[in-house]
Amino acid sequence: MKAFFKVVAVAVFSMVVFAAPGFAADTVKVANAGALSGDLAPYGISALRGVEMAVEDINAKGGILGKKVELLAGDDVCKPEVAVNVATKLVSDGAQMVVGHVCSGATIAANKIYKDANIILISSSATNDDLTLSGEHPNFFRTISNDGAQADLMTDFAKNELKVKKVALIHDKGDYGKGQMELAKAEFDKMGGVDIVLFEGVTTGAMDYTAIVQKIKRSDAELVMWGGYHSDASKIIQMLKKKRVDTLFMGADGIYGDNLPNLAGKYAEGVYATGPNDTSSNPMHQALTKEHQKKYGEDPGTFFITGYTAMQSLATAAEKAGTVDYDAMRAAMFEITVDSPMGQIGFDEKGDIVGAGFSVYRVMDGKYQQVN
């Protein structure tokens, strides 16, 4: 990954193309955008290494209506006004379909471009419920469950399980952190049982949680819920384990895989996040995981198995619609199942998932494990 980081963080936006030598000028352009650089880069990466491996079968298969598919990258750091960016590149390059952006709000105000463009665009990471359920993004789909989900299965587990009665709601103010931290306090108001003794945002990035960490210790929270990624959530679990600050601490898919244990290291242990079903049971799941081992040296992160997916739903629709063209596109992705690694799948009149969803895991000897 060391090397692969070297390659692809020369600088905050950059566009590449991967297309195998000797193809045609006649192809169907299809585009993946996320972070390849900066703290959300694993994210990012994961998800283009499965776009890249669909491509790949898909191409050694004769490609998408006889076309060989070529693969446009775009980084936009998880940054929403890099993303606007990166999505006017790609949509100028000719991109015929997007897989992307990674976070939540990159893939809202991208969206925007993607949208005006007549352009389906299909996300293996983002979860913001309104990129579904506001009826806004009308183009979008994606190959996760939405926040809502998640914040279904957090608060559920929360009461029931972990028997808390005083939780924290902290985020990082971004759609996708603030966004799925609002649905929990929904959640926990409607359930009852369950006090809400912080509800508050921090500043991204920070150097120190200091602050944050004293209010915590204050609440006498018996569970911190944090909304938002890896890279904040672990010096943030750093600092209330030092202080020996008394509390449980979970997250949501943002904080989900080798991330957050490999910054945090022992201080992650404990630690509980929601992320997609374990599927490593399917064949052909298994099957990626070896050729992606052999290709990296390494397991596959986060959202490497939903990228596959993502791909390979564009190619599906596309073969049904027997077109590329933006309405007959659309229809199909209403009307397709796809046998993907993830199981068989397919997607409902919102542009959710059907046929996944997630599950809770904690960090025992350093690694992420299924506990529900």
Second form
Amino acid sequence: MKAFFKVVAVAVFSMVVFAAPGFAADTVKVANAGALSGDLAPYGISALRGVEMAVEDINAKGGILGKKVELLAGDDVCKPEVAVNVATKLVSDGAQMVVGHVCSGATIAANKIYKDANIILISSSATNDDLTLSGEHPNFFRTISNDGAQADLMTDFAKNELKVKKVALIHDKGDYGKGQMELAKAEFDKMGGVDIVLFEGVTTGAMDYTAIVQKIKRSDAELVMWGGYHSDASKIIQMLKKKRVDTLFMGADGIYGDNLPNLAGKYAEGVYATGPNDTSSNPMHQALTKEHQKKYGEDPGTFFITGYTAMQSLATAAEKAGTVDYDAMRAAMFEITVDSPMGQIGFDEKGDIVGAGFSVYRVMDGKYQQVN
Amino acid sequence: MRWIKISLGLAVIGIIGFFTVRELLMDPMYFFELFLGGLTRGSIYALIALGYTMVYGIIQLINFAHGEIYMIGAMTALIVASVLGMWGWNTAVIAILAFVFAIVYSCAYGFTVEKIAYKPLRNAPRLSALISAIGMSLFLQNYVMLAQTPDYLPFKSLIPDFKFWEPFAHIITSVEITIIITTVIVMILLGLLIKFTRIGKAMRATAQDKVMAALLGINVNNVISATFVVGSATAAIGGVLIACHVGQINFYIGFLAGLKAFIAAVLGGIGSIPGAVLGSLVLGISESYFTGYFYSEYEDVFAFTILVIILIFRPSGILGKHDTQKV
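Moving on from the form predicted alone, please list the structure of the form predicted together with its partner chain.
Let us now look at the entire complex, which starts with that chain.
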């Protein structure tokens, strides 16, 4: 009897072992991870829709290396601790490459898992410098420029276009927000001629920001630069206006998109933000936007196009490498040129995108419009 | 031990006094503005803390679902205001109706939560009721998240920017002054209710001794329900007011606000109504000064530090009674 059980156990076990490769051969499993719920969901959903649309297009053309692409999705709510769980689950579900995560903090945390599993990670929105520049994430690529580029643009715009002399740098204490403000501070220090009158972090989701607004007012800052996301930014912007504090407000891609104007309403008028370059004149971009409007009945979100490009880059690299194995894929990523809706793009030796950048936008009549 | 406490206390008071005088002389306007900001925040804390302290006073339960009642108040007001706004009603009417609906709805929730989650556990160990309260809090949060949305929703202020107030708006906005005045009115009404009405008398009697009160013909269940309803009403008022002040809400706002109000209630001496108000104002104002003069990064750390310091010197809170707990 005991022997019988042993035989059964071995049989079951070997079935699992042999079944796995056979199963994987049918499709290429690509995972998409990011915030699909919570207050940062608009970013994650916009990226997911881009990836989904790219997968549809790729499958319509016969898939990657003749195999259909199967898309898995994971929701990390933009929290590092959840992101690690999501990453572990996606890897154990057999994901062969991953698009995501959406927020920098979550991406850094999750990439430990992907790196150990030899999986390429490509993000359409995580901009933290360390991800590429530190060299600790060799498997990481992105289809959005890094915060360094963004900070250069923001500080340059503040000094030379807005001509402010005093700035207050406020952040949300997170990897993304604080990292960005530290870069901006370094950049201002290097340029000279602009005084940083305040450098402070605030608690995300705090009940009200009256005290920090009064502090900004006393500092006589002509510009408030914000490192963080739209939900807290909107509270601070409203309070600044309600307290009649006469200062400009500027943020990075964390407040770019329709979310901020929708939330802060008339108070958002005149807010500056940097966001991915406007490539809406690109015919592919226009076709995708139309497709999105047809499918969802609304304009695409912030990371729709970069998400599409990320998926497209993975497919291009796999075709070039002729395999989805990690080493060959990674080598191919550095060589490819992708004909994307963002124009012709490629990747530099650190994994950052080449051929795309940021522009400055300003809220006018409830929508961001490009200013430079 | 005693002289250590006394000298520590004097040192703390001395340092605080020194800073206060110095900052007051340096920039009196800024000092005053921070005070008003703190007063506003403290008022909101007070409106929530009342519910904690009243419930604790009567059934010795920390009602952790109380923050959620506050959030439901704000949500209800938002829904009512949006619907009536679409029908094009007068703004003053919308404001009044939104407040009324928020209060009624929150009271209904407070009443039901007590009946479902606490009443069956009234004679169970206190820890069971506490776990039940935490469960209720999580349930309500997730219920609102699923039924409404996880995103922040814009909340159009129900209180307009008064024209006559314009010259002072940079110091204190119309909404803030409304918050402070409303809180004062609510406190006075509550004081009258507890001091002079039959139900108030019954509440005080029940708080003193539940069994004796029941023996004398007071319906203890009704009194407990009434306490929950009154606490929910003040929390709902707080929720709607803060939503007007901040301009956006989501399902999660009740958590942090509830936690801070709970600290305020403990600070003032849980079970005591004047204590809750005093604790809230102390917490709100000192948070505001801390952010204003030191670092906003550590605002929450500071709030908890105050709690620890005060509890070292007065274990039962500023106005708490110094009696040993009956076991």
